[in-house]
Amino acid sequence: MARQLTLLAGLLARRAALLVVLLAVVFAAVEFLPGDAARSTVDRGSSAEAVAQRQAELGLDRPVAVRFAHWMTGVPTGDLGRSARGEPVADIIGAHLPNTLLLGGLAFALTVCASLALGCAAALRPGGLRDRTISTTATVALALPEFVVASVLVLVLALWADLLPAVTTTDDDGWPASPTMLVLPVLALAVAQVGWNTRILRAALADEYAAPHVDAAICDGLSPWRVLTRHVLPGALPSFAAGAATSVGMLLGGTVVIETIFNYPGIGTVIAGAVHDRDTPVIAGATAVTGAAIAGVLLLSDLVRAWATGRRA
């Protein structure tokens, strides 16, 4: 047990460690950016001591290393600083957090779902027509990027068909208001995701297939759907958690794109805005956050791996 701790609070350092590099990173990146937050923030036209005046207050004057190290002191209060236009970053990212939440929570419900479907709908039939169908669509699926769905869906769904909405409008609250301005944006996120996983899972289908405990199985005449479910699936689960994992963090990147091409009230859009803007206060808190899902995730995904592991171990 003490070992396993250990290499728990390893495993954690490590994926903190790599955090913290990130976000060094994140400011460096912004700091070879043209223009800055100062210019972003004050009035068109104004004087150049004007807009040295606001880089002092912004501390923009100061090398980029202490303003992140100044800002690293914070994160563990959970003080994210503030915007170039002084709000509160934490404020500004919890209000926009859930929505993206949200979308990503659906986006993998419905990947890990449709993955599943597929990906033994495929092995159930392993080189038929079927499976060679589910095989080569999720290829191609894996290969489109999200932009290129969007607007394909918006194009087929809303201006043609109009049985959807193009953009998102929020309601007092701030949530979308209605649950249609969901549906694309999630299919969007969802389609790459579902080829990927389909892949990994019909991969790891057939590699279970192969053990001889499944050909025992099968001279026994148990059915192919029970074959299936009691002693191929279970030791594919493993491989399919770990892609899983892997999609949290393309699905959480890709509201970047998705938010901004619907409109969507979310973490992405804050991002695409603070880009604009320059704020890398902005910047570095939501890939803080985001960052630090993900890193969850992938914990998660390392030790449903270590538990199956050792169970058939």
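Numbering follows the first chain given and starts at 1. Every value quoted in this text rests on a predicted model; they were computed, and no experiment measured them. Take the two forms, find the largest set of C-alpha atoms that superpose within 1.5 Å, and that set is the rigid core. First, how it differs from the form predicted in complex with its partner chain.
T139 is not among the residues whose C-alpha shifts by 2 Å or more between these two forms once the rigid core is aligned; its shift stays under 2 Å. Relative to the superposed core, D215 undergoes a Cα shift smaller than 2 Å between these two forms.
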Second form
Amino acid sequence: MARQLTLLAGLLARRAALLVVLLAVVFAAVEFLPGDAARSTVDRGSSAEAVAQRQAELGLDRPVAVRFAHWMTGVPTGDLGRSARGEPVADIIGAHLPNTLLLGGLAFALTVCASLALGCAAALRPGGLRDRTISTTATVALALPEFVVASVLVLVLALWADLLPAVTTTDDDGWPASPTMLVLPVLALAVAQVGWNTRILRAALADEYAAPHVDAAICDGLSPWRVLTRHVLPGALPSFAAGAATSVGMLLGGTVVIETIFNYPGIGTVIAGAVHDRDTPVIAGATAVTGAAIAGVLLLSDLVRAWATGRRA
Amino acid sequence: MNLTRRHLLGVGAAAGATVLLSACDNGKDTAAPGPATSPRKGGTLRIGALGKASAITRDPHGVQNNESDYLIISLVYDALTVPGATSNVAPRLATKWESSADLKRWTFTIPDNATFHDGSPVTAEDVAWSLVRLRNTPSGKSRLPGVAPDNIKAEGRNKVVLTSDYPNSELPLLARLTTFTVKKDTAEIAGAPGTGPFKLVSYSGGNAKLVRNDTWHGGQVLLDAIEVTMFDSPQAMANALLTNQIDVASNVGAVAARVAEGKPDVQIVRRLNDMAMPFLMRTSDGPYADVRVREAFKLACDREAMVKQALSGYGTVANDVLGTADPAYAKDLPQRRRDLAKAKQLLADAGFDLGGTYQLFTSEDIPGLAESATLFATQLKDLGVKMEVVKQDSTTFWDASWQKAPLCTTYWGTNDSVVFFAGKTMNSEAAMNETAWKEPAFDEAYRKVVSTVDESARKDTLRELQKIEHDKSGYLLWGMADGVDLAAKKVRELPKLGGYGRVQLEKTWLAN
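Shown: the form predicted on its own; wanted: the form predicted in complex with its partner chain:
Following is the full complex, with the preceding chain placed first.
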């Protein structure tokens, strides 16, 4: 147990170090882009003197390494600095990240449930009509870009059928004003990922069905359902967990597009805008929290795989 | 009055511009507002405006890149003056203004009944403090040009005196945009009480709820409340309007209007002279330093085609003079038209090298801008000029190409003053001399205009100034884009002015 904890601590430390490197890269990358946050936040054509005054206000007159070091020292205390427009970065993230996590979380839950159901349904009768329908549809779905899915959903379900709201508006606390507003963005995000994970699960299940112990179980006369849940699915879980974990990154990445199309008040649009303005503290802060979230999920996926593999051994 | 480019998107105040329903002029089938009834008090207007979550600012004296922020701020706070319908400066917090004979010392009067939303009266001290605060921001110098912070003084209870370093007949006009008043010594600026027609009730992430200020000094306000929703994209905003999630999609653009054409429940509101998007030809050096080359390019432009294709028809042809909505705009200057023969002759006379490939730099900041560049490059082929369009990311463009490249695009949202552009972008001392133009005759005309009190003499000089600009400047202004709003049928009396006037919602009302 102690050894496992040490391993886990080592893993965590490596992931944290990776995050720090990533943040350093963010600072350096913004530095290499033309223009800076001072210019983005003064009036167009402001004199060199005004820009310099703004640069001093924002601390941009210091070397990038110094700014990075200074910003990093605040991170452990939760101080992510201030945006180029003077708002605390932690507040900006606090106002937008929960919405993105809600959207991404629901899309992820839908992805896992739907691909489990579809993958199993397809694998129960390999080669049957149901299998072929599901597998083909899944392949098409995983190839669909989010903005295409989103645009079609809006057109059909909101503009033509008037069944669901086309965009998200917020209540006084900044949350979506109605749960129905989540339906279309979640669907738009999840469709491609459901396709992807269904394919993975279907393939993993097929491999498992070919294993000798499954043949034995079938010969023993166990019901197909029992064979699937007791003898096939557990073996396919590690592959499925790995596939689902990569979906987390894809889902969070997809929110940039989805949030714009549905006017969803999440962190994706904040990051896009901050890159536009060269607003390093905002970009780095958002990268840090989303990076930590993704690292956390990957860790969880590793643990699931370790558990499933260990269980079989 | 000098704002950022994004801010200026909305700032094309067009004096005398009218709300045109597209049904009126193009035969496009669009809903007219229902039968005229008398204005009715009550109702909540849900309005959408463009803005980015990363760029939100609540500081009335900050750089407001988001139209949504500027809208909210303009509803809560009053500027000293605003664009007007009959003249380009109308009273707001200042009810009147007068100048000394030398046009240097300007006195603005604050009405006695003006109060903040917490009930306390507005004093000259509050106004002066706010103006000094504005002046001390990095952009303050260009917003109140020629007025040093020490030269802003409260005088008595309700007079504020601004002393300019030089004669400036345009100071009241320059006071139009961000001279918002907050209480003296306000420490927490976000949400500080204002003096405007609406009071802030709640605010979250760029969205706001506001209610009517029943004691507004400017008169009766009709709407009970306004809900402002920020939209990241015009597309999402248009969808929200079409599904009745909002009542007005502010400055949503021509593309959305095309989608909405023919829908019986939607009004398309066109605000003329909203946005200028000229090409800039650098006059000091490079291929366009010769005035004949500049004229050749102006003659090569097929303006009707530009308006039709780059603006989807939502615009009007222009004549290379900026400030098209100014009551004093020289409509009598001959309209420049495409004349390839003359243009080719001019290029030959100037010895323009047709062997080389030239570059036209542009950003994609606003709809139609990059399209206009591409279209013009195609039109230049007819002249034998090989032009390559270089599209750049916004920040790169403004940092590396604007005011540096020989040929690039720009855009301006304040279009109701010829003098504004002359002073800001064309006289040789202008901080934003976009085309590096040094024309002594123009400078002389400009100086004369801003220091002349006599109306008739001023008008003559202004005509002369526009003639020089038309003939020689580095601006190729081919057309003016309309501001386009979409609105539900029940919305009445939306602001009729272009751009900046769009945020004045105190007269708007909702029919049953």
